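Single chain ahead, by itself, as structure tokens, in the form predicted alone.
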Amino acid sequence: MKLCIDNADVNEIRRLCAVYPIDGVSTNPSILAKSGRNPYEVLREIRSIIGEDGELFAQVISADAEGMVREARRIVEETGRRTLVKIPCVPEGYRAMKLLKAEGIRFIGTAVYTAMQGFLAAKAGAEYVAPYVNRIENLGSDGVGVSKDIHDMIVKNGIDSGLLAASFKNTRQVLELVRYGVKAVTVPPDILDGFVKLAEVGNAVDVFRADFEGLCGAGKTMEDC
């Protein structure tokens, strides 16, 4: 499973990255947004950060097939032939993602909030799908079960796709979706460190260095006691 951040600031992405195994970085306009500073600039300096392997994704604006297509060229020029576009699993951008994989640009379905959305992009040629898990729960729908039902309609019809699997509320929702084998999820920076961030940690670690203190003395360490 690929575990990519949700979030365009890149101070931030750089502080995970140097901590965790990151995968990639998940971008949408809202996000881009809060940075305020050229798009293109922030997501060229977040692949400067992850590097030619890692996964970037961009999301475009138009409303109709033509400009997504033009969008998504120019997003690829920008940021490189890794970069996968975002494309919003509307009737347009269906019909962009037929064009797109003529052309061979990597694509993602987003904007999935139903099980065939997602199986349509799937089947459309998308390498991922991207349900948003926690709008799922906000409409009074199960969002985990939504991701799941893709999941295995993408996996039994044979298809070479899977989840990316974003908009998380908390770590119940991606551990139940990781236990489960989907093939990436996108989290924000506090909920990535609510993975390990517990004061029962924390805790233990500090006992652990007081006992050893008191061993070898105040500072010590294994390297030079």
Ligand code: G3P
The other form holds:
Amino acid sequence: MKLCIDNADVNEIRRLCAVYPIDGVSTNPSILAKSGRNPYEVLREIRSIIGEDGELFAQVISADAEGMVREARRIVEETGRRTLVKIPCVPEGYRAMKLLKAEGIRFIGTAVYTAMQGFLAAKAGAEYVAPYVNRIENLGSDGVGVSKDIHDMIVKNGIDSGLLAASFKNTRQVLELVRYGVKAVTVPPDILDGFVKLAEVGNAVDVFRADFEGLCGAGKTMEDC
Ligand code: G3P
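What does the same protein look like in the form predicted in complex with the ligand, given that the last one was the form predicted alone?
Up next: the whole complex, starting with the chain shown before.
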């Protein structure tokens, strides 16, 4: 399973990549807007942090398929052909997917709220399908359940695709999908930090250190005791 960061703050991305096993970074127009910088400048900087093998996701804005394709060409021209272009799963988006597939540009289906919407993107050749877990839950539906359905439909139909589950607002939503074996999740920094930021864990480590220093002296470690 791939673990991606859903954010465009390059300082946060640099910090998280230095600590955790991060496979990539996803952005969307709203996330890029928060940076206040030129989108391509930000995307290129993210690419330099995650390296050529990292997954980088950038979304198109246009409402029509031809516009989406033109944007996709510019995105890969500016950031490299390994970048995955996020195409909203609306009728024009599916039409754009056909055109992008013919051009060999990598893409994913995004803004997925229903299982069949996601299944169609996988069938259209999307490498990933991005269900918006928490946004679905905010509609009173089961975001984790919709995501599991899409995963099952892809697997059972033998389609070469998988989830990039997105829009998480708590660790439990992520945990359920990791446990289910989805292809990828993309998680905002605060949720990612929350995976391990438990006071009890910090306390346990502090007690180990204090006990060891009681044995060997203040500041001593296994290196110099
Ligand atoms: O990148 C798309 C998705 O992650 C949106 O998340 O937090 O705006 O619901 P959010």
